[in-house]
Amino acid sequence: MKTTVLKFGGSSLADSSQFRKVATIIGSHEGTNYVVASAPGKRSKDDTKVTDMLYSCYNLAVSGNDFVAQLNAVKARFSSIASDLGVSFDIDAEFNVICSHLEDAPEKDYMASRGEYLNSKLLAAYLGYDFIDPATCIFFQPDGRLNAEKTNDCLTRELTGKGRAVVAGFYGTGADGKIRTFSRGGSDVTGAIVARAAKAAVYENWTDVSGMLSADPRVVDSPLPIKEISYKELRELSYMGASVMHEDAVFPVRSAGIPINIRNTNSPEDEGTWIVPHRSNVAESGSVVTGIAGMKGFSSIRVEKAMLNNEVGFAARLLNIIASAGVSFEHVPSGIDTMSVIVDSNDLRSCRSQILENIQEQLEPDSIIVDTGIALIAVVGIGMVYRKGVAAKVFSALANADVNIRMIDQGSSEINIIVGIDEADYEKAVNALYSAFFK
């Protein structure tokens, strides 16, 4: 029988009623199942995620303020779930340890990880599964990156002989022996790591939506769902924020060729979105564009200099100036005598003067122009490789909507076209592009 890894997000495990839904979903799977659990999420729109409550406890402790009331509120969340489910779980002992940690030497990552740790232990007890603490088998390097091979070897050994187990998401152990967390949403990454170690047939990522959509529903009315998407397309859309899972979750499963299925805990009958290594028959399917995504909040640093193309190393020096200020770049469109660097406006704000001064001193340009208020929109699809006129369709749609294009960039893989426009035109532009390709 096949092995399945099922990861459940915070909304899927927010309270006892959600736990019961999760148990039903898990029970419908035959074969070997490994489950990855997040911390309890919001039970309603105005609720607070447990991870945010734990961060609050940490902040109170390090500032010398009383954290007991906030910690007791966290404890009440878990006590309520355990009581409603009739699970025997020593809540007091667990929170005594956490309280001592806050009193003695509070650590931010340790506190943030306790939501996943406790929820996973509780879920394991409810299901009758083994519990695996990732602090013993997921490892980070000194630079903070995942130690992928050491983790895979150790986790494979840990899973061997355990037909059914719950692994806490979001954290592992750093090179210094202390608890280290992934960035927010990192339980998705844990699920992918477990899927690789278990040699799973599929990684099911259960959340509160029925897969990915072809555009942001906050901008486009009722966008079409995406039934199948490749790893490459997912990465391109995730880069623009259009994903229901952590963008780094692709890497562990991609190396093993394991498909991901995004599913909805509240509508388990929905097939959701399949994320696969390669989409088949794209050329014949008529599917040109898979999705449209975008973000606001970018700036352009445009440097002009006569004979720039003859100046060896100019681009490297310009990018080094920006990197030395701690700013990463998004795109680098260029011309024969011009070069622009697109950066996040928030990153640029505190070091703008320093960067411009260094560019002037080190590169001696004819002019430097900084444009702000830029939005980036990506049109993504494997099918673009096989169809002529996609770029023309993009530009025509924007022109017909009276949207001025300030930047154009196309990846070398030819599966995406990115345009920069004024932020004020963002919603209008996304809807124009959606209508051009999906209606």
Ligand code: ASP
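Worth saying up front: this structure is predicted, and the values here are computed from it rather than measured. Throughout, rigid core stands for the largest set of C-alpha atoms superposing within 1.5 Å between the two forms. Residue numbers count along the first chain shown, from 1. What changes on going to the form predicted in complex with the ligand:
- In the core-superposed comparison between the two forms, Asp344 has its Cα shifted by at least 2 Å.
- With the core held fixed between the two forms, Lys199 has its Cα displaced by under 2 Å.
- When two forms of a protein are overlaid on their rigid core, residues whose CA moves 2 Å or more are considered shifted, and Ser300 is one of them between the two forms.
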Second form
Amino acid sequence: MKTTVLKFGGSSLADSSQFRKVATIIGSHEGTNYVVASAPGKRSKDDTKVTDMLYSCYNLAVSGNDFVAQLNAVKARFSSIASDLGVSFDIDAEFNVICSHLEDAPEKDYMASRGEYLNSKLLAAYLGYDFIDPATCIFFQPDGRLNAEKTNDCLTRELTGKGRAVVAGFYGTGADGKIRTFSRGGSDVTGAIVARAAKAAVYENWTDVSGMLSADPRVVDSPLPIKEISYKELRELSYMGASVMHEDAVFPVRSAGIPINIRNTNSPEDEGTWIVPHRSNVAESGSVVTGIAGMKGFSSIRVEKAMLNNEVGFAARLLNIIASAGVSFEHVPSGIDTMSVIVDSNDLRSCRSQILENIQEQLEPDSIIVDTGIALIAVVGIGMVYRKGVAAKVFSALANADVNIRMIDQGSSEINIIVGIDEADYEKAVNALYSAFFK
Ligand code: ASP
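Could you drop in the structure for the form predicted in complex with the ligand? We only have the form predicted on its own so far.
Below is the entire complex, every chain and molecule, led by the chain shown above.
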């Protein structure tokens, strides 16, 4: 029998009408279903997420201010869902525990986790499912990273025999025995962990968009949706800012070969995007490029030195100076007597003079030039491997749009071409590339 893990994000569970949609979606799935729930999100554009309200309860409590009104506002969100749905749920008892916690010794992660804890308990009661508290089966290491194997063993045991259960997203137990959360949006990671432990056939990630788009809709007008994307392509695009789920959610399911299907709770008939281990029909589908993504805010440190190409270890020393300042680099385009290192401008800001002094002292270059205001754009697609003319198309599209290319990088995997351009040209360049490959 097929096992499905369905994760619902905050907007999918923001109020009772969303709960009803979720129940219908779950009801249409046969077989074994495990559900992972987020805390109630925004009901409208100007609304506040319950997780943010909980963080503010915590902030008020630790600063010795009155948190009661804010906590009551959180309670009202859950009370209205429970009463609209006619679910009997002892909200007073739950909030008495939370209130004493805030009075006695408030803990940030514990407070943040209560949104998922309560929403999942409520959803389980509404569906007639078992509730699984991840405090008992998701574990973190002392360094804060997930203890993946201990979690997988424990969660597998916990799920076995429970055909239908709701697991609260976003948190688990730290090495010190206290509640610990993932970073924001971390219920996506919980969903992936549950999918792995359940050996699910598919991890359905239900949100409020019908999958990933082939370009940023704030830059390109109505970009086409992506029907299928491999884990590798997703990684390249999300690194460049295209986000549809928490980045860490890929790892547990990727190693287990489980596909992810991004779906829209408000439009369940849409197929959404399939994120798969390998794409087999790329050649037939004819799509060369899967998506385009990019970001502004990069700087280039360009170092010039005559006969640089003969100096053994120059690149290693340059990168070491940058690493010692705690800055990670994005790309290292180099020429015969020049080497540039592209870094995030925000990372560079506080240590720029230290880096430049060290380069001057240790490498004795002829010149060092720092250019700011660079945008990077990645054109990503497994279909471009071994295909001729893709780079030519990228460069002629940019040339025709009168965009000057300041850096070019093609990873050896050949699934991406990255260009560096002036930030001022960013929107124009993304649109030119989109038109070249998708229109
Ligand atoms: N509720 C948490 C957040 O707002 C976690 C999640 O929704 O995945 O970030």
